[in-house]
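What follows is one chain in structure tokens, specifically the form predicted alone.
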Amino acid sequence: MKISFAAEAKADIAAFLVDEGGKLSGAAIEMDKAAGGLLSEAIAADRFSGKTGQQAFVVLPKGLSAKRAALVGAGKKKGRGAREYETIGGAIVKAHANSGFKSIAVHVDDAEDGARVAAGAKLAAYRFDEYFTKLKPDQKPSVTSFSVVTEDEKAARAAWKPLNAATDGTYLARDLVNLPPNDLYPGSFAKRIEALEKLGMEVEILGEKEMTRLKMHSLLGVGQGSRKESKLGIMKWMGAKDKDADPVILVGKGVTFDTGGISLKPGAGMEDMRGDMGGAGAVTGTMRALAERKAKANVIGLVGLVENMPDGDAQRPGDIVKTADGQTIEIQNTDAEGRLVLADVLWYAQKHFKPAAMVDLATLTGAIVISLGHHHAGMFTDSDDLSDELSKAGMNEGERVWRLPLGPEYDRLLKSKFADMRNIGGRAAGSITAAQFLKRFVNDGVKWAHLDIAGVAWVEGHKEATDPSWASGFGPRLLDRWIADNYED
């Protein structure tokens, strides 16, 4: 769907925001006069009050520039912010995408508010239907253009530029999580990363031979039961004035399919484990957003890409592996594999770069879903500053995080009889012990946070209009905003 900004626009559908109270204003009044009062009549007949989520549609007489008018409830003006305007944009697209009409023009007075309406519209327009072969025309969206009509179109375009890049990152993250595991595996994921070089990003891919030389046996152990070669993807965007300045490091778990390995998951619902690379998808989407908008920051994204399969060569419960930094891990459950991947990737990140700050993202534990449901990612960090930065960015972009504790009492739950640690800590505090495990691979003094996104990377059931697909694409908007607010020149 093409998105544009203009002082005037002709479209099949003319949409107008109506504050709670139901009074028309601005362009809507002009349209009402031209239509002989039909908009005012529709408000009265439909008991339309302008509450958030309400919409009233009016068929317009011939001779006007539009064929239909849409009155969109915008709620109370006081306290209305970016999220509300994105919700409005999403609601418009959801209501009209399959209407048969091709174009929408929505009138928004403020330029920045208009850019947010456009962002919501774009997020709502996302579709993942490339595997459908028998869709009928009326099952496909008809709307191909969405215009925001605002007086200061130049300011609207300026506000839209970073939002457009961030939503492109969200689209990429959604695509990656939605892709089936026969088409998205470590090697094919790596090729999609390499495609980002056209945006000016530097990409390096390590295979099993290189990782074996680096003694990354924790990561390699997870993938040893698969016929698909494990990979480490490294994406560099060095956009700061000082190319030698310490970079922000983003690390993502990329288990492209997780059977649980020898500790096999139940069959019911296992198909959802196509999404166990949501952390890697978030990092890749973020890197795309940064490169697209030419962010003035040095950022390096690393993704550990593996497939966890049960096989005669697969890792066993009871195995002891040595990580790249020399620590040993007793494997007690092969389904606690994401932390094993991240352990070596975190080591690599700190060995080869000096992080200004480091954030890892992973669909790591089912326990975080029990704790926080599907509305917040779990955040673990010892840095109050980093916690505040991520919390603020998450609130501003609608990808919220909630801080949970770390501490030595939880760390003790990882004690092993045979090795430096075991890879599970028992049923109690499962998300916390997973974070404590990762912390053992973070060097002293490094500003680090772990985000457990298992509850937000994909969501079943009720969905907002701006989140129309199984995969939410959580992460790029949060991280892009965090970097823009705290680490750009």
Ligand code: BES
The other form holds:
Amino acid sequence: MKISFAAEAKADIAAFLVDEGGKLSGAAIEMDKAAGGLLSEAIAADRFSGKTGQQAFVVLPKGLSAKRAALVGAGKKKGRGAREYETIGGAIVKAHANSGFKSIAVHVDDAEDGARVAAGAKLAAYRFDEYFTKLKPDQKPSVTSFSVVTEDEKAARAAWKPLNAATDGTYLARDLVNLPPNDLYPGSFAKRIEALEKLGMEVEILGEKEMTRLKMHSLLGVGQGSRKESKLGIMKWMGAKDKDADPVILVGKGVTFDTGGISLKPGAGMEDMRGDMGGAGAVTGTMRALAERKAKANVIGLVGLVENMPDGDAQRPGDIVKTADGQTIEIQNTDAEGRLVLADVLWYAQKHFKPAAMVDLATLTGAIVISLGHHHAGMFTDSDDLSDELSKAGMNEGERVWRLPLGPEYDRLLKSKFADMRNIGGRAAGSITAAQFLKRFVNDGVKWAHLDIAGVAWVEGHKEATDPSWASGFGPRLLDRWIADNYED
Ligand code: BES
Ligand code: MN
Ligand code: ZN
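For comparison with the form predicted alone, would you give the structure of this protein in the form predicted in complex with this ligand?
Now the complete complex, all chains and molecules, led by this one.
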């Protein structure tokens, strides 16, 4: 779907925003006149109240600039913000994407609001249908053009540029999470990262040989039962004026499939573990967004890419591994593998770079889904500043985070009889002990947060129009905004 901005536009469907209360305004009044009052009639007859996203359709008489009018509820003016405008854009696309019509023009007075409507439309237009071979024409979207009609089209285009980049990041994160594990494995994920070099990003991929040399045995242990070679992906976007300024570090869990290993998961629903690289997908999507909009910030993304399989060579419960930073871990459950991957990636990041701030994202624990469900990611940090920054960015972009505690009482639960720590903390507070485990690999003084995105990376069933596929693509919008607001020249 092509998105454009114009001062006027001819389209199959002309969409107008209507405030709660159902009064027409601006361009809608003119269209109503031209259509002999059909619009106001529809509002009265359709019980249309103007609640956000609600819609009424009108067949227009011949000879007007559009074939259909869509009246779209815009809610109350007070408190209407970016989120609501995106919901409106999403509602329009959801209602008409498969209508048979080809083009939509929506009238929005304010340029920035118009850009947000466009963002919502683009988020809602996402499809992941490359694996369907039998789609009939009427199962494919018909709308190919979405234009926002607004007076200051230049300002709208300027506001759209970074939003477009961020939503491209969301698209990439969604694709990565949606892709099946036979096609997306560490090596092929790395190839997709390398493809981002064309945006001016610097990419480095390490394989098992290099990581063995670096003694990253915690990460390597997770992948040792897989036929697929484990990889470490490093993406650099050094866009700040001072190329030597300390970078923001993003770290992602990239378990391309998590069977649980020898501590095998139950069969039912295991296919969802195709999405266990959601953290790495979020980091990769964010890096894409930053490069596309040429962010004036230094940001380095690192993703630990492994496949967790049961095998004759797989890691056993009882094994003791040594991480690259020299700590020993007794493996008590091979299904608590994400933290083992992240331990070595966090080490690598701090060994090679000096983080201005460091955020890791991981589909780390089932427990966070029980705690927060599908509407907030869990956030763990000792920094009140970082907590505020991320909470605010998340609220603004509709990718919300909720802080949970850390503390020495929880850390103690990781005690092992045989090694410096074990990789599970017991039944209680599973998401917190996982975060405590990661914290053991974060150097003192580093401004760090861990986001457990297991509940938000994908969601089954009823969802908002702007979140149309299984994978939500959680992460890039939040992180891009966080960087733009706090770490950019
Ligand atoms: N990838 C899973 C966590 C997960 C569960 C993500 C459900 C999304 C939905 C992770 O590797 C895992 O298996 N965690 C275990 C940890 C336990 C063994 C301590 C879990 O949550 O059960
Ligand atoms: Mn697991
Ligand atoms: Zn996992």
